[in-house]
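Single chain ahead, written as structure tokens, the form predicted alone.
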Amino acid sequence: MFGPKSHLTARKGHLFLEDVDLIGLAEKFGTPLYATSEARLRANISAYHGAFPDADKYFAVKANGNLTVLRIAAQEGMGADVFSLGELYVARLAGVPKERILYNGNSKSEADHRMALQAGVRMSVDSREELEYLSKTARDLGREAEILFRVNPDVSPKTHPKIATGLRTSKFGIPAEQVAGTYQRAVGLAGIKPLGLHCHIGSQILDVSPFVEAMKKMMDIAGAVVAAGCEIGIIDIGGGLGIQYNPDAPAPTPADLAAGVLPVFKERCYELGIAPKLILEPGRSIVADTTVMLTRVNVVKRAHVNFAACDAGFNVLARPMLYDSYHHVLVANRAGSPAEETYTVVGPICETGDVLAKERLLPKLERGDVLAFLDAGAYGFSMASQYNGQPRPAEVLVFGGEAELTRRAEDPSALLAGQRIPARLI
């Protein structure tokens, strides 16, 4: 019924997470509930591990920052990819050695630079300017900076527009052509200490072809470094393999991205008399599929076309109205149903569009139901919001037969975190 994901399972009308009735999850805990795989996010990790033996795993953690997902990639020997003093601070938390964590981004402020020079951990470092800016700060604390290249390797990584992160329009990374020179210049620049080169070119994508093109380009920039006098000790290639959200989309593995990029990685290597550490910073194709969304039907309402209105809308699940993305649905207490109607699912936010899941083929639906979406791990709760003032739900990890809360449910007074009245408005 659910192809590859065998931590799926329906049973007696209920779907179930590993050995959990997903309905009760969702009554104990209630709606909207994300409900996460402990066993499958595990085996994600280790295929990784079995792809890229003598590679660093670096999560992705703007994917999910959930403590515990963390805790676990940490336990699976994975560091972290952070884009923010926030995510830094729950990788550390988590128990990440700081020697297996990268600081990205495009625009660090000066308080990004100290708070990363004092936790130890090496910087990605995006410009010309980023450098001087950077090497200055670490003259001021004493400090030296580890640092990677972001490299902007201009490949078209055929996904979303807006998750493209590798053309050269995009504001990411030092153009390949000046990468040289400007590791030529970070060399004998005081505070800094150049370690290698890093890019990422996107996400969400389908095809390792792309893959396979940056790191050709990788390692060609890299010729141009240790041309140039230098040294390099990390390639960095960033993350971004696909995951199949449609089940007649499929995508593919970590072995099929090692087999494209490998043997590229290891040729030009030998060619170059280099022996750098390979790096990769896998997010989604980790996490995404470990986790399903719970939602709860408030109404069906049957308009121009039926709708089925849930309560959970973008605040809770983005990714289908910021970038029309696909999450499959499932009926959680009609498993194995035969589909009978069609349904548009939206949410309860006051806007046009709160859509979920556009002209959905399911079992007829009613009050109460409870829908599934599939691998909402990624970008789910880390891009939840609360708009219309609608507290954050809560998230819950799976193991076997048994269910544990790890981040509880936000009641109305988190609304009200960190504000106040000014007196003279009392």
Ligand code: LLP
Second form
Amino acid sequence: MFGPKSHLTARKGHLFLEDVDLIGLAEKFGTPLYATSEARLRANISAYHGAFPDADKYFAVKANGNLTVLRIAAQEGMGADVFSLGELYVARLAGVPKERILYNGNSKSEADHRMALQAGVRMSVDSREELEYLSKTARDLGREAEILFRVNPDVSPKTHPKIATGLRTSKFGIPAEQVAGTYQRAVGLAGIKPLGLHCHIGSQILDVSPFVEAMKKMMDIAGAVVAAGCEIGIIDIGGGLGIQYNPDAPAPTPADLAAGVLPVFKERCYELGIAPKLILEPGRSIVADTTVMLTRVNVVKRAHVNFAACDAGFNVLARPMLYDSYHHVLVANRAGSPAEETYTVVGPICETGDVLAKERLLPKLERGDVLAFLDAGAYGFSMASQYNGQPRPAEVLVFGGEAELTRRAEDPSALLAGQRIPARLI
Ligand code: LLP
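Please supply the coordinates for the form predicted together with this ligand, as a counterpart to the form predicted alone shown previously.
In what comes next, the whole complex appears, and the chain from above leads the way.
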């Protein structure tokens, strides 16, 4: 068992996900491969239900758009935070009820508004300007748009700057001081029904205090909205709870988050005499630790450092390249062997930045070994690309002792999808 990850164990030198030998999986399905534990996914969702029994939880589809993962999330009673028509489409196909979907986004087109209205889902409105556009489109369609307002709470979440979203300078949300006025305007606007407030302060946050600060600011704004004579039915505080990627950097649990934010929420609601529904939008903390990414070592090169060059690069797992993220690495066919040498793990992509893990102390590596990148279930496959002519890998779901394919690996024909050569060039 590896730290808090009870679904990963070492048995007779091999790494197992639940009761499935990951080396057997690599052989059967090939590498690179994403393998997800169904039991862990369900347990992570249960932890949120336990910590927030009265709140709705909307899974952030951007973290993992696998239809089977979404199906399980829907079965477990989650709604969905979607950020595009594509995410709306997969969430609906997976069986997420439209009443539990929030269509987010800071740059929605008229077509996005129309489709969301026709699909009957709520939207989060990101600006005063968007409110006016949406009102017109809703009137044209003869519909009423149920909306939340995305608030910019001006909270610093102490995370990587590229994934901090609630800073005053970020592109997201309506500045706090504009919210009550905008809300009031919306109440009288044809085609619009304002239901509440929404924010999201950032991602991979390892400290509860920024969430508490955001909740206080949201409740201050709710107070201003109520003082302006409007009703608040929903407070959505987004996602962002971090996970323990690095054995040295523990993360708060959903229960810790609840212990921080719920007392503020309850007390302030009581003071204001309101009883809004609380919504959370977790992505990473639901799905990251459910999944390992398996990649085979092609070359062990002794150069100025030891390079282990694998068949997955930033095309498969972009996070280390984009955010200098740490993913813990285990050698799946040498589980339990002592760490002996330091390796920098690189991929097959034609860029120097194609580094998945820097200077890791691992058992001695050979060509053919299989590395497991842990915590790859969030923003892993969903950010994979076909760069360098690399078809995207397969995904499997592990359930007890079995593994089932949930997305087949692309073959090179996927690189041609939608392409045509103009006839005059043939
Ligand atoms: N709600 C909204 C409105 C969001 O923008 C996000 C994430 C979430 C919920 C879910 O946040 P989570 O619970 O997963 O932290 N690609 C980056 C993360 C980008 C997050 C964007 N928004 C990464 O790989 O770290």
